[in-house]
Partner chain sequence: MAKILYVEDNEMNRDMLSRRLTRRGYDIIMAFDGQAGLDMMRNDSPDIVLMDMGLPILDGWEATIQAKADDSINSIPIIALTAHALESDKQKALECGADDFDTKPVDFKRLLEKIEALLN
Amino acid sequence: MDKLTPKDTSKGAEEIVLTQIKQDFITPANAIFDYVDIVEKFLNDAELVSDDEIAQIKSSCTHLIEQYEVAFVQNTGANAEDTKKTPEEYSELRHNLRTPLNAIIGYSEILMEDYEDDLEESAIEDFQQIINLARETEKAIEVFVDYIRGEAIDPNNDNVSNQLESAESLFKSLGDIEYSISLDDDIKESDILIVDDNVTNCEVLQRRLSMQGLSCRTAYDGTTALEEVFKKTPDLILLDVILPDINGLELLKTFRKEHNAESLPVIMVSAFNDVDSISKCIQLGAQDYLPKPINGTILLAKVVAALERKFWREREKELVNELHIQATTDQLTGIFNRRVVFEALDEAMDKANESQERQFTTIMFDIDFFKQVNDTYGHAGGDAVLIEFAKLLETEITSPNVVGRIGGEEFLAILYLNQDQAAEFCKKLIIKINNNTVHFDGIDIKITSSGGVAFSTETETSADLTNKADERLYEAKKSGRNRFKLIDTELVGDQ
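In the form predicted together with its partner chain, the chain whose sequence appeared above, alone:
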């Protein structure tokens, strides 16, 4: 295999390799911090004085990473050409990067020597781990400096060359894959708010999204963004972290006071691609994160994912709501169905048995001569009567009282009234029913109703209670209809 050099590779492949090179440095370098924290805790717990060695290791490590970051930015990508260095300068860079490692290893060894007898074996291993990580970091620095010098990477010794190979083949096989998406009409109609102080960024985002048929609003600062959201809540916000007036995180917090993550998804956009700031955003309620510079494909995939999620959630809620309505209402009249009323009755009975104060009244009623209504006006006329009667009951009987249709022309009500109040209520209800007229097909239909009234104090079970109400309804019918039968009274309507 020939040796690969950076200049032989395509731009995309180079980026992958550089990312890997950086990763190979950053991972052990950051791990040093973790282990230093661990050993520091060990020393504190064992009440061992560590002078300033721990602080020195930490500051060397910080210094190391900072220097690396600067060198990385200056020597890679577009900057690389401008900063071509002499061999001496590369040597110096290598020297500067390795100097902090010397301190990290040295201080760790000092601490190990000092506390050889005091530290548990696991703590000694942790110190050893710091040293190992520093050695690993050292190798990563070598690879990095070799790479930016444009030196050949030895294919026999280094997995970087394998990465170059596989990155190359990946890019070749990617070829000209075309990315297009088909959007549901619902999603196409969504309203996206782009918040970015950079006008060009806003325009680029807007154009990319509008090419897919999505419509966007823009805001160039936090205050305008708040106004836009107040005007009309968008379906999605693309929010830049850095804004001139209110920063993106503060803005996100403000949005979250009024809207939860489901009703207002937010995708953060930022050039900070460190894990800390990304996880902060997500902790604060951002759904996703887009690193700058923005890649069009990833942008679209994330935007569509966020919108789809929102719309499916909403649709799901609607469906659940619809199902709930279907399961609890009577299809013809729109008032509660049999199931709901009987469940409510069971519940009311349980509570009445628990407490004297929760006594109630139940009324079972039906429409007199309903068969005749059907025979005379047809089923459409019968339906109109049922609907009108249900509407009257719904108007008269309101929460916490319950009324529903339990079958044919039969209705059941649960009223939190005592006997006297119930009698009073029935009197008024009879009058309302008598005064009511159903208009059907140009004809005015008058109806009457009979009812049987029973009280929770009379019994202990809801089945017993409905039987009593049913018996009284039967008596009311027998003694001439258009009347409500209570325990010892009968309330008769206009004859």
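Instead of the form predicted together with its partner chain shown above, give the structure for the form predicted on its own, please.
Nothing else is written out below except the one chain.
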């Protein structure tokens, strides 16, 4: 297969290649800064003087990147000069770009030699890494200059020719892919707050998003944005960094005091498209970042992605909550189930053993003659009685007290009351049960209940406590039902 040259490359593939060529330069060049910061810390910790050399390396790296950016703009894309440069001019460009690299390498080698005996091996390795990155950057410069020259590429040199072939193949593949961004019904009509002091920017964003079925509000300053969020929390905020009263970063910090990133995603929008600005926004809790001028396709893609993440997080929370409810509640009555009540009982007993001030009362009770209810009114009637009885208990026994259904028509309550308080509570509860009527299928059903009452001061184990309550429940039923049996007292309902 014949190798491609830049002249044979389609425009779309050329853009891909140029992006990769620039990336291959920028990546090692920026990494030099990172390693310089690391070795500078090593030198400072070791109290070694190196301010001049480190400053020279940083300055050279800055100069190198600035020179490259200018050369890239002048020699690629729509800004490329029509007049072809002479070989001497290309040589001069290559020389100018290499010059800062010579300083970076030279000063790094000087520092390595000067402090070889004073630094740890890891610090020397970091200096060597700076030199390696400079060499890698030098190769990227060669590729860049070779490409913009537009000369036929040596078939034996794969540096650029393979990139051209890969880019051409990628560009053709992209053309074959049908791609469009669509909104699921779940996120359509989501509420978007656009915060930007430029009216035109707001109108354009609002127009683009509204066309996709999203509902948009606008705020032209930070104060109005705060008011809008207070009135109704939006599903997403597009927040400009520069505003007339409160800058976008301060506004973002204010939002995060009340809303986390999951409940209120924020996409920052700004003409500042540098790494520091973007990282600062992300650190402060922004979901994403959009540089100006805004590309409509990227805007919609990021908005849809943010809204979908929010929707699925909320859906996940709902499912977790549903699973929690299923695991902790009795499916028929909706009050706590057996597992929750007995876990609460064990915890209450542990605390009571630790402190006498944590004494509590346990009541085990059931519905009298419940089998007759089922036989007379059917299981549907029995279920109606259980549900109504559970509602009454839940109304009378509130947090921090606990009540739950532990099986069939049996219930267990944990009440943080002493013996006198428990006796008074049981008197009132019997009256309420006797006065309660269950309405089922046009029929009024009256029920009573029997209970056994035990106290944490009687024992040190929850198992023994429930046994005592169960024994007293049996005594109450044996004595005629519709009564609660305490240690030496029996509270009887209306006969």
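Positions refer to the first chain, counted from 1. Everything quoted here is computed from the prediction, not taken from an experiment. If you superpose the two forms and keep the largest set of C-alpha atoms that fall within 1.5 Å, you have the rigid core.
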item: Post core alignment: K371 C-alpha displaced by 2 Å or more between these two forms; value: no
